[in-house]
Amino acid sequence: MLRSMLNGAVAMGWLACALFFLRFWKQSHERLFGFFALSFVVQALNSAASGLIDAQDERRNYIYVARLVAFLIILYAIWDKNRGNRRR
């Protein structure tokens, strides 16, 4: 019970970070902020799914794929930002 509640709190924190970057994306239309917001939403969904799946469930290992996707989005966002500066 406590683990589910803490995972929900962590998911709320990820969503707060996503809203923070979404606000910057709306103001500047910078793709970096949009990708960061997307990454944090994926992390929030990952945390919520982790709280809903039983700890003994063997599908729990697949949750780490979502975490990997979130970090790959961040890496792509940084690469995309730096690639854009070289063309100018």
The other form holds:
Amino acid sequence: MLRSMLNGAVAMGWLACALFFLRFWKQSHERLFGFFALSFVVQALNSAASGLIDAQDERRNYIYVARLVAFLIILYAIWDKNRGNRRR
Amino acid sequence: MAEAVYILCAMTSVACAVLLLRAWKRTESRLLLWSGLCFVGLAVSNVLLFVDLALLPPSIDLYMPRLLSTLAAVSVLLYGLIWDAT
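Next up, the form predicted in complex with the partner chain in place of the form predicted on its own?
All chains and molecules follow, beginning with the one already shown.
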């Protein structure tokens, strides 16, 4: 019960962060912020799924794959940003 | 296979934290500082994930410390976004 609640809180926190970055992206049209928002939405879905899926469920491994994807989006975003700066 | 994913999660989150904090040192952008600190928390959580599921026996469960470090990471970023970076 406590675990589900905390997972829900984390999911809500990620969604709130994603909304902030979505706003930054709309204001500045900077792709970095868009990627951050996308990554945080993935992490929010991830936390929600963690709260809903039972610890013994074999599908649990996919949650960590999704988490890895979220981190790779951030790494790509930073690489993309640095590449843009160098070109300028 | 699963262990490879855990260790990749840990490595990518550490890389995100390092790159964001390095970018913060270069640009002094407060948003990068808060994002970097958030990823430090996530790196802790993901290193614990690898230790918990790949190294420690099933009798020891680090789910709560992992969850709390993730919650701390999100809270730091949210605090920064609300009070500092906007």
